[in-house]
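The chain below stands alone, shown as structure tokens; this is the form predicted alone.
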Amino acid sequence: MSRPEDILPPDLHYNDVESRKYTTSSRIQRIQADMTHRALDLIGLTQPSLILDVGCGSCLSGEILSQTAEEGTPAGPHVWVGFDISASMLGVALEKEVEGDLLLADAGQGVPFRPGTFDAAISISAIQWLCQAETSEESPAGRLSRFFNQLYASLRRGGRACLQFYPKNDDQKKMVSQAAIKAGFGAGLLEDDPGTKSAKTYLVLTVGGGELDGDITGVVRGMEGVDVMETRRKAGTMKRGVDKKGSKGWILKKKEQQKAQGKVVKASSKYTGRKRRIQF
């Protein structure tokens, strides 16, 4: 069975028809609501939070961040911001008239917020999308590059993320949480339902300060299933073989990064790397 993603890019595919389908279906409605009570009890806030909705769609998700803790919401009413690339979708959002303030973005060209604005983000059947690129100009590296390097800067220290998602296969569910990782993030991934047709993949975040420390352990601590990530190696502990910052054969590797990310990048020659004569 081809997924949507295959077939067409969300803002194309979210149409109007497919936004109102979507939104109207008693299924989706109730596992959607399943997967975000998920998602905050995986980030685990003890009280009203500024919280990201990345791809938040028609906002499922966001009419139970509104809610109270008496309605079944953690610490809620939350308040929240949604940004989502289908205006379709945010077109049937605004006729609800959802409580939180909504934006007409693309998660893969980054996350447009000030550090450090947010206390926590959720992501609800969305990441997946950003492992495909539609022109010859971007890479789903890239794209996953910017996501998460933004979502990380709009996070407070000490602040926490889950983003559930669908991976297509384990390929994919390591490129996505090495994303994460390159990004700074301590990471866990669990899988509810692991090896049937609704499991579903939740990738939990910390960034680092406060309790945990960046390390997500002190999150997915005694649960079952959980497969933690280790971060970014610390400064201090390059292996001998690495180029030295500046050389030549460190400027090419520089280079092959910013290519990954998307960026575009001046032709190396011969001339890359050499040093220059002190003119007079």
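Not measured: the values here are computed from a predicted model. Just so we're on the same page, rigid core means the largest C-alpha set that superposes within 1.5 Å between forms. Positions refer to the first chain, counted from 1. First, how it differs from the form predicted together with the partner chain.
Annotation: Cα of Pro9 displaced by less than 2 Å between these two forms, core superposition. After superposition on the rigid core, displacement of the C-alpha of Arg30 between these two forms stays below 2 Å. In this overlay on the rigid core, Gly44 has a C-alpha that sits less than 2 Å away from its partner position between these two forms.
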The other form holds:
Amino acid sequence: MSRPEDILPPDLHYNDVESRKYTTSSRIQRIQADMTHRALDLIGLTQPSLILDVGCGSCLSGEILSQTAEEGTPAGPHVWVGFDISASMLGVALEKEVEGDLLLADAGQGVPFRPGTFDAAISISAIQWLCQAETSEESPAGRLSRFFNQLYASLRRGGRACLQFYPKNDDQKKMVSQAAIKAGFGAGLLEDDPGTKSAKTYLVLTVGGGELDGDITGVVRGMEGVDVMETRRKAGTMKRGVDKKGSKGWILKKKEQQKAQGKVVKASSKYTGRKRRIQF
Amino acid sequence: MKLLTLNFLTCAIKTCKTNASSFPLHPRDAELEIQEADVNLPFLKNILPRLMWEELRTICKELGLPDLPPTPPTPTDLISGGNSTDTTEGRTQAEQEPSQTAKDLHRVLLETCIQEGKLVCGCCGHEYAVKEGVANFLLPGHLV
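Right, the form predicted alone is done; let's see the coordinates for the form predicted together with the partner chain.
Full complex below, order starting with the chain above.
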């Protein structure tokens, strides 16, 4: 997979030529549309809302937000505001005469809206760009935290955000989601087709529990084909997969290993690993 | 840029965020344009409680638009024939017709757009240029 963010900053990479290439490619259009629909499903809007589109680019996603409910957008048509750092991309969007408002802004510098503005926020293939810093004055962590803090403020209570991004590795995935959690969001990662070349990562964020009874997994309740994996560490438990030497779990693991080596192993029972009673 | 968006935009500079005068941004040398759009009644009802009416009036005055009423409309004002008995029972959202108030509000918020000009922060005086309806909120490094 090519990673343009490793080569140039976004405002320089998406020049007039690249922006046009990106917007006219029917493959990218289809993928972006699929991802936007997926993100809208995860946000679960019930009435026409004000939506923020972070890194809107040439507004491939914005066009879908403006569609009516009959054309396939849940609870549409929505009113949206998009911002992007690339002037060329916005130029392409202007030519298409999209319905939303556009701003030229850098997400890493914050979200210039007053608190409680938006019902929801979406972002399609953008926030991996925040993991890069162009000058020594700023750092990826600083840019991410400024973005998520101000995004948190600009969403209304009970609002949701769904940010699709392409993490380079697990570290980057963790860095982005940790920054969101630190800002106060309830966060969960949803992966479509994990492990394949077309894997898509969605960071689903909630502001205040609302009807979700305090758990991000409520977002995907009732959705088909979604497995919930709990990775939060429970307080007071050991690190996963490591048993203390001499404990029952450790003994059972050793027995398994020895059985696999073909050795004769005593059968396990409820007495396995228990202390013997003191004998007189 | 729609006046609706202007009613939510604040100054992007960090030191201004805590200052009340960083909102609203004051339009200067603005060229206005009307961009026709369909009236979206459920959206207007949804957005109404979030509008800052006083600031919206100030902006309209600064742009030289006709004065808005001193009090914000209530959700029932937006539906034509808005008797309380009508709106609560028996009529679904699709059947409700927008009233003249709703149409005026739609005209001001969603159809009136700033095409060219500047937005000035009331606190630090920073000018954000608006070109072809797109405001430039990129900040130089020392202001972030």
